[in-house]
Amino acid sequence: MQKFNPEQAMCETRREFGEHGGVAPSISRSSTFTVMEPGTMPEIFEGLRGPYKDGCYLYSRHFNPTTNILARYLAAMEGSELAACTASGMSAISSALLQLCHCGDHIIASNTIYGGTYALLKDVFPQMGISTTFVDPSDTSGFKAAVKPETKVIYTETFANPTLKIADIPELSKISKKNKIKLVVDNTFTPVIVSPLKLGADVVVYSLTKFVNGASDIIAGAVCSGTDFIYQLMNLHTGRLMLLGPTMDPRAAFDIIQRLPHLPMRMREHSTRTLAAAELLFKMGIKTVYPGLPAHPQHKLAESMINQGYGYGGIMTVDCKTKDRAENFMSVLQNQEQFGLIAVSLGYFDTLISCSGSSTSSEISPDKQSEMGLSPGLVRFSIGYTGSLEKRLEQIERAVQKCLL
């Protein structure tokens, strides 16, 4: 079977031009939209009319022409029927899960996920009567064993944050379909590299803030899925995106639209440089985790799931063993070597480094961090593409010699 090509799909989707023939689409900042006949408005509220049916718009919390262009481009990239844009990655995750789950329902989730998502599932959802069982994402049998009659969702990240364990999406899809539950995958780390819907996922969520946008200047998210589920999310009476209100600003949508065409090129360069850095560190005897290294225990699985030509992503980790050693290493990298920035988030054009256990995974208790394989000295690198690769590798090597050898 021929692999899905997200770059080709993005290229072939219908191009949107500006109102007066501009090569860039127009920004529609209207909060509300007029109708030509009074009878049209009740039909929009009843779901008989809408932007995807006959071009009718109602209110920008529902649908907006500019955010719809971005949604259509994202759907092409992901190979989904439709997509919906949101104000953040967390709003995409929470709204999608709340649309699928109700009081009394159960979720099976990877135990190695972004700390905010972990807190949502562990601390907030139980207040709504929704329970979660956390399992090792690299152990597919754990998901199978955790299925209950009330299970509605399997939730995982493609490459886990921050341990980079890999979820076997085709196998998880078989489990979900056999038990008539939905597989929701966060693909924030690997846009265009992995296409979860083509591997059997039902819903894909993104923090567009990261690699998709690529400039660390916009907070945004997205949900990609089939037409029915996106319409459920935007339903005027029960849609979680419609009624909870995490609306993307059309100006933010416009900026992301302008950056989306060069996402494949950016991901190639992120991957190329991250592999080079990981190979250097591995040769120096430093405990380094990167799916592109043959030494990664799930390298073959990663190889089987990726779309060829984009590499294995821009995220790698280095285990410095202790928090103090990690902080010293990061300080030397940033303040002496001028390599990278000590900051959370990822996907920026410059390298971002953080000690995950005390930052983006700090919502997870130390014992649970240990259980998921997260060392207190784990440094997560989101490798950028500024400067020459040769110079960057020299900076890393000097910092390692000063701090870790």
The other form holds:
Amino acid sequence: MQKFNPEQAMCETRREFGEHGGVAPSISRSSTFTVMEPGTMPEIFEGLRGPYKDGCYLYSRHFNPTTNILARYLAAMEGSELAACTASGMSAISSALLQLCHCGDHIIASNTIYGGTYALLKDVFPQMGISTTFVDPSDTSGFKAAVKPETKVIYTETFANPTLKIADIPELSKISKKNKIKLVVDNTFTPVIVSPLKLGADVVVYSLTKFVNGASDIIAGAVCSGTDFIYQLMNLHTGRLMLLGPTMDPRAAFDIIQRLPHLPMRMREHSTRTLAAAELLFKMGIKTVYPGLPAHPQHKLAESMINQGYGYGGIMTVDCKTKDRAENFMSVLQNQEQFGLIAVSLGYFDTLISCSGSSTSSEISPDKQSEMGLSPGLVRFSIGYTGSLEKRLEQIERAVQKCLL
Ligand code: PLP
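Could I have the structure of this protein in the form predicted in complex with pyridoxal-5'-phosphate (PLP), to go alongside the form predicted on its own above?
In what comes next, the whole complex appears, and the chain from above leads the way.
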């Protein structure tokens, strides 16, 4: 089904060189930009001129030359017309949703998503008159049944955080198109692996903080979509990115630009190692969830959505049943085996482990956690690629023998 090659698309996009022929682009740090004639300025405010029209810049909360390079590279990766960079994943999500939804509107969201997004939809948006119905992403009929006349957005993650349930993007796209709803997909777990816009999504949001940057040293986000939507977000008088102001610093943009070329290579290695670890745990009889395992209930769906050659991603989960067992397992992994670091977040070159129910999903009540299939003992692994794979597997095996058998 998937014919898109994000790696090739990234290579084919126009490469930006620095001043004096630098192989790396220059960082443009100006907050404001001068124009030759005073009449140019009102034309920029009216949207008649601008960086994508004639190279005219105004002010860096609007567009900045360096963040625009990153935006262009991300758009190439995603197969979108345009992209906009933001200061965090959360600001990409909140700005995109607030652009699409106004007071009185309704969102249908997957019930298993990052805890911060869940809290935004459940607690913050109702204060603005925007309501959300949460449904199981592995059952498309739930989305269909939840559509109301005031529904404006279907919101899901590609592979859900942390349950790794998989959203059927082509089917959700059919529902959204039929009902004139926008399909917004958070693809943070699966950059280059899945290309949601190519499967029918309207907007893709990212926390670049994770795999895309890959070094756990920058908080950043992005929105990838059609030109119209990105222009709406950036409209000087009404755009949510322009007015809420979660602007990416050009220095952060530069760092991510320099790491983006090896993202496909990194994703391949994350996937290879996560599959090996998941296979080992599965063979040992441990309840392991990974979309690359044929035992994953939606493995075939995952297979039908992925771009070839990048595997199934770097995230897997292990159900230790209770929080105490999970904490003991994580402690043995980190402190006795030196396998991974107990930390939230994901997409680092080293393995990160956390107990989701009491950390990044703690915004979700225990009964809702159980409804979405999140056990209190679930340990989420973001598998890194340092060290020899053979030794890493031995470390996991010993920790499992000590703690879980
Ligand atoms: N989306 C997903 C799937 C996440 O896991 C996270 C953070 O963990 C976010 C969005 C929020 O990203 P950020 O921390 O960059 O705001």
